Every structure is written in structure tokens, then in C-alpha cells.
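In C-alpha cells, one chain follows: the form predicted on its own.
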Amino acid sequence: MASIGLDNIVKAYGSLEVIHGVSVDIEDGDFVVLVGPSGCGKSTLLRMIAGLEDITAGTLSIGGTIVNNLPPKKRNIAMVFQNYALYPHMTVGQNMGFSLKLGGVPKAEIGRKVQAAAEVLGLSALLDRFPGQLSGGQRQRVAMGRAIVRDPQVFLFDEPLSNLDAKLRVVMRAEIKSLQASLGTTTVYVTHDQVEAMTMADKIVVMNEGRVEQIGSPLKLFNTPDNVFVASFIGSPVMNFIPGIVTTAGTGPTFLSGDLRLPLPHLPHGVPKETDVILGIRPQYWRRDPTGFEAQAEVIEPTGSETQLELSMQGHRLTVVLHEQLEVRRGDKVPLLPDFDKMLFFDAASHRRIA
């Protein structure tokens, strides 16, 4: 187990720079998730930690030791890939112990470590089977077992659940999180799925176009995103954004956007008057109220305990999640009130959060 330090890491392919001075501190035992859209640089960053990609500039340390020039086998890390990378002609037990065999570990010691890892992962009855005889979830467990037997300082996961169906992904992410908590091994996990990031991480690193947009706990990123990108990427369904201005003319503080006039209980601290802003409010922070604003239902998606609606309100398209079963048809009017305390305001020019 070890801490990881990334200090102003840069990656370039010739004149093309793809990672732009990334700095992240990962504490011993942390479960850190790198998340972002495809092509944002998260897998490249993970491969640099693993030693599979050279670092153009900056310093990478593991356990306090600078490892920029160390080959992967000397970094004491274990990586679990998206495609499992199991040898089809080897049994489960042979796959799990293969790296130890290459390292010259005695056969009895290999057997002991493989058996111990198999018990943790529920694979004891499958050690003599071949990968082709296993389900996707079982093959993923074998790939994890192969990493565990090495007793590494760091686990690296590169989108390990993307090949599994939705139901199995839910099961496996809980198992990975539980396993990491019991082993206490520092873990860096890459995914483009923000739900995986929110449910698994101690700390999330949100990346975009080779840069870090924000680092923080799942709830910090959900409640206080630094900018529009983070606000739109973290949270499902996506936050509603309405461009407009805040004015104090007339009866009191009001948010104006076209025909929409939204009276505010108070002037948001830090929001300049009569200046272009973007109002952000999550779909979950609306409620039905007879005194609310009238919206017309366009798309209705009942999910059981909740009802997700796509609505039009004074020329604006909104997504709303109501925590109730609701009998609504397309074209029906629904009176809605936002939770004013949950509103966020972003500068229209910079997209940075100002309140």
C-alpha cells in the first residue's frame, strides 16, 4: 500500500500535448476514480501511473519514490483491464498464479496465495475451470484475483465493468468497493460512467480535454461543482441550465430568462445584478405545488417510486424527477416549484460557479 503523487504531469505525442500539467495527490488506502468523457485523457493518465506510457514532463511518485523511469514490473502495481486478458488455455488457478510463477515464487506459496484470493472472491470451486467456461462476472473476478495474489502497493482499474450487462455492473461495483475496503490497497479506477464514480469513490477526479476540472468527494462535486462542465457531468439526469440575468428591479430579486420570471427569496450572494448568468438546478430539486409555475409535460418516464418528466416552461426545456408515482399524460399541465436553496449560479462567460 502506498500514496501516489502526480505533480504537473504532461504527456505529448510529438507536438500534440494531450495531458496538460495534471497534479493529484492520492493518499494511502484511497479509492480514487478518474472520470470524464471519452478522450479526456483518463486512461492515458492511468497508463502513465502503470508505466505503460512515458511521462513527457512532471513527476510521478509511488510510496514516496519517484518512478518516472521505472519499468512497470518494478512499480509494485497490479492492473485490471477492460477485456480481462486471461489466458484461454490456462485454468482459473493457473491464470491467477501465472505472474507469481514467472517471478520464481515457489509452487506451494503460489498455491496458498491463489487459494486465499479465491476464497475472498468466491472462486474456490472454479479453480480448475477454463475462462471459456465462466460468465463475464466470474472472468472479472479471476482478473481481480490475479491482481490480488501479487499483493501490490496499488490497484489500477481501466474501465473493468464496461463489458458487463447493467445488472451485473451494479453487483460487481459493490464487490470491488467492498474488496478494496477490506484489503485497504490504494486504488485508482478509470470510468466514463459517473454513476460508477459516485457510488465507488472516496475521491473523484473529473477530467476534460487532458485537464483536471475538479477534485473532491462525490457529494462535494454533486452539491458544489466548480463549473458548468462538472455540474453537467456529475449527476443523473443532467442538471438543468437556464441562461438569464438576476435583477432587483421591481418587487425584489428575480431571475429573468425570456418569458420566465422566477422570483427569488433573496439576492444570491456573489451574483452580480443585471449581468449574464446561468442558473443551474438539478432535476431532483423540484416539487409539485399548486402555487408553482405551470409547465407542460412532454415526455413521461415512470420508474416505480419516481416519475421523470421532460417539460416545457415558458420556452425552456426542463427535466424534473418527482419522488412520487404520478398519473400524467403528454400535454398535461404540472405546477412546479424549485428548491431555491439548491439553486446554483454560474458566470455566463467563464462558466465558473459564482453562487
Given for the second form:
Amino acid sequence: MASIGLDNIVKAYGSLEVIHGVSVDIEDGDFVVLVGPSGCGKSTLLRMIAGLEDITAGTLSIGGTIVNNLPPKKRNIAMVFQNYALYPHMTVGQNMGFSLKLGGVPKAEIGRKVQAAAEVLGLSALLDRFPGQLSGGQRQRVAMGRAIVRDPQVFLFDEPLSNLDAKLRVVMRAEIKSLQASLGTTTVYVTHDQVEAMTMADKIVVMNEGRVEQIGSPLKLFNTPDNVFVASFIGSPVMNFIPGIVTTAGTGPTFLSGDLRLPLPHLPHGVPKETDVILGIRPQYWRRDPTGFEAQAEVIEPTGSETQLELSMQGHRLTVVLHEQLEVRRGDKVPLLPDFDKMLFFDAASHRRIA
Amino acid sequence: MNKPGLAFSLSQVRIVRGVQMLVTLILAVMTVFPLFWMISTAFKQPSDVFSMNLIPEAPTLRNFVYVFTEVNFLRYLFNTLVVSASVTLIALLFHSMSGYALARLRFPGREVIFMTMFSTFLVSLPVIIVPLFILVRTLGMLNSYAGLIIPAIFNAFGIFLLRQYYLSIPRELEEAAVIDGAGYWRIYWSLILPLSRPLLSSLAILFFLTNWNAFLWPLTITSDQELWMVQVGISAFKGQYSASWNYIMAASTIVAAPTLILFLIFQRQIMDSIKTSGLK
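What would the structure be for the form predicted together with the partner chain, rather than the form predicted on its own?
Below, the chain from earlier opens the complete complex, with every other chain and molecule after it.
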């Protein structure tokens, strides 16, 4: 177990810089998820921690030791790859014990450690099988077994669940989380799936175009995103954004956007009047209310306990999730009221949150 | 629901299939008949050689005994086995190493080296046989196993095929091995070589057969009969015994037997190698 320090890490391929000075502190035993859209640099960053990519500039330390120039095998890390990267010609047991064999560990001890890891992961009966004879979930477990058998300082996961079906993904998500919690090994986990990030992480690092947009706990990112990017990336369905201005002219504080007038209970703290802002409100923070604003239903997606609606409100497209079963047809009017306390305001120019 | 109508009627399909089978059968007979004829003649008495019977009236092994006692055919077979097996083993080792280097290692001039190797596909042996002969003579390898083996190892075909195959191996496998603590050599030995076993076995068969049947190069550099390979031996034998078809066919049967046995044992791999390499 060890802390990881990334200090102003830069990665460039020739003149093309893809990671622009990333700094993150990962504490001992943390489960940190790097999340962001494709091409944001999260996998590159993970591969730099693993030692599979050179670091152009900056300092990377693991357990207080600078490891910039150390080869992967000397970093005492283990990595689980997206496609598991199991050696197809080796049995499950040989796959799991390969690193120990290379490390010169005696055969008997390898057998003992592999057996112990296999028991933890429920793989004991599969040790003599080849990867080609396993299901996706079993392969995933073997890949994890290969990682834990070495008892590394750090686990690195590179989108390990993306090849699994939705149901198995949920199961494996819980398994990885509980395994990490029981082993207490510092873990860096890369995903583009914000649900995975929210459900698994102690700390999320949101990345975009080679930069860190925000670091924080899942709920902190959900409730108080620093900017429009984080607000839109974290949370599902995506937050509604309505550009407009806040004015106090007339009846009181009001948010204006074209024909849409949303009276506000009070002037949000820090929001300048008569200035372009972006109002952000999550789909979950609306409720049906006879006194609300009328919106026309365009797409209705019942999911059982909830109903997700795509609506049009005064020319603005809205996504709303109502925690009820709703008998609504396309074209029906639905009166909706937002939760004013949950409204976020972003500066229209910088996209940074102001309230 | 109505089924969509077939484009061809059942009888039409049967006719086409019948014609296809007939053509295949004719081609198969044309291919196999000379082989049967060879084997049949090898067992015939000299007086029966030109009889039209495919099955000899009085089968005899005398032709084989004659070939083995009068001509040094065992020696030719031994030489051919040594050369074919050596070339196959050494070539596979070096080809797989260079294929891996060209596919995965980063070094200056990699593409130039690959393209240069690749371009040698355009040149056949007769084109370079004179300079190759001068080179081998200068190196003092005329009339030696080295002269038979070493030039045959340098062949872009295996390198090219293996490189293409290695490019298709997921890079993550090697990266997983790197993280597990493997270096280049260990990755090559413990991961790449075992993974390329199917292709290597196909190539092994191809290389072995090619060298077993080699004629022009062994003929060019060996004048010492002790170093002759079977194809050279049989060619000389034909010249010497041009009227004795029973002996020539017995010798030919002896030469063809190992390749036939190889074919029977490794049919599947040979078919795979032909499919993989796009030959024929």
C-alpha cells in the first residue's frame, strides 16, 4: 500500500502535448477513479503511473519514492487491462502465478499464493482451465487474481468492465469495490462511465482534454461541480443547461431566457444581475406541481419506478426524471416546478460555477 | 408467411453441383494418376514397365534394392534431412525474432529494413544465383553443409508472415507481461513464441518441404556427391538410367515418400499454411 503523487505531469508525443500539467494526490488506501470522455488523457495518465508510457515532465512518486525512471516491474504495481490481457496459452493458475515465477518465487509458494487468491475470487475450480474456456466475468476475475496475487502497492484498472454486459458490470463493480476495501490497496481506476465512477470511488478526478477539471468525492462533484463540463459529465441523465440572465426588474428576482421566466425565491448569492449566466438544474430536481410551469412532453421513457421525460418548455428542451409512474402521452402538458435550492449558476463566458 | 422464392430451382442446383463434382473428380484424377503410376512402376518388373496395368502383375522390391545398393541414395536422403531440418529450425528461430522486432520494437530504420526485405519477394533464385554463388564461393562454403543451409535461411517470406501475425497480437498482452516483470527476451520466449505456434508449425512444414524439394541451389554449389541432396541425386540418376523407368520410379518413390508421409500426418496444418500464406 502506498500513496501516489502526481506533480505537474506532462505528456507529449513530439510537439503534441496531450497531458498538460496534471497534479493529483492519492492517499494510501484510496480508491480513485479517473473519469472523462474518450481522448481526455485518463488512460495515458494511468499508463504513466504503470510505467508503460514515459513521463515528459513532472514528478510521479509512489510511496514517497520518485518513480519517473523506474521500469514497471520495479514500481510494485499491478494492472488490470480493458480486455483482461490474459495469456491465452497459460492456464488460469499459470496466468496468476506468472509474475511470481518471473520474480523467482519458489514453486510451492507460488502455488500457495495462487490458491489463496483463487479462493478469494472464487476461482479455485478453474485453475486448470485456459482463458478461452472462461466466461467474460470469470476472465475478469482471473485478471484481478493476477493482480492481487502479487500483493502490490497499487492496483491500476484500465476500464476493466467495459467488455462486460450491463448486468455483470454491476456485479463486478461491487466485487471490485469490496475486494479493494478488504485489501486496502491504493487503487487508480480509469473509466468513461460516470456511474462507475460515482458508485466506486472515494475520490473522482474528472479529466478533459488532458487537464484535471475537478477532484473530489462523488457527492461533492454531483452537488457542487466547479464548471459546466463537470456538471454535464457527472450525473445521469445529463444536467439541463439554460442560458439566460438573472434580473430583479419587475416582480422580484427572476431568471429570464427568451420566453421562459422562472421567478426565483431570492437572488442567488454571487450571481450578478443582468449578466449572461447558465442555469443548471438536474433532471431529478423537478417535481410535478399544479402551480408549476407547463412543459410539453415529447419523449416518455418509463423505467418502472421512475419516468424520464424529454420536454419542451418555452422553446427550451428539458430532461426531467420524476420518481413516479406517469400516464403521459406525447404532446401532453405537464406542470413542473424546479427545486430552487438545487439550482446552479455558471458564468456564461468562463463556464465556471458562480452559485 | 410466404418464403421468398429461390433464385435457382432444385434441379438446376443439382446439375451445377454435379458438374462441379465431375470437374473436381477429373482434376483430382489428373493430379493423383501420375503419383499412382510412379508407385506402380516402381514395383514392376522391367518387362512390365510399359504395360497399361496400374497394378503390377508380379510386384517386386528389386527396383528399390537396386536403387539403394547401386546408388548412394541413403546418403542423399540423410543430407536432405539434415539440410531441411536445419534450415527449418534456424530459419524459424531467426524469422520469428526478426518478425517480432519488425512488428514491435522501435528502432531507427525499422520500416526501411522491412521494405528492403519485402522487396526481395520480387526477386527469384535464378536471378540472384550467380552473385549468390560468387558470395558463397568467396566465403569458402562451396561443397559444404553451410553452403547448403545458410543461404536458404535468408528468406523474407517467413519474416513477413510472422511480422504480420505479431502485429495482430494485442499489445496489452505484452504490456501485461512487462508489468509482470518480463523483459524483451522473456516476452519473446514465454509469450510470443508459444502464441505463434500454429503459424510456426505451418511455416515449418512449408520450409521443410521447400528444402526437401530444393534442386537448383544444391545443384549449383555441390559437386561432391557425398553432399548431394535427393533432388540432385535423382536428376543425375535419371540421366544415368534414362531407359530404366522402373529404377527411376523407385528412386522417385523413395524421394516422394517422406513428403507424402508428412502430408498425411500434417494435412490440416499444410492446408492451414496454404490458406494463411495465400500460396496456390
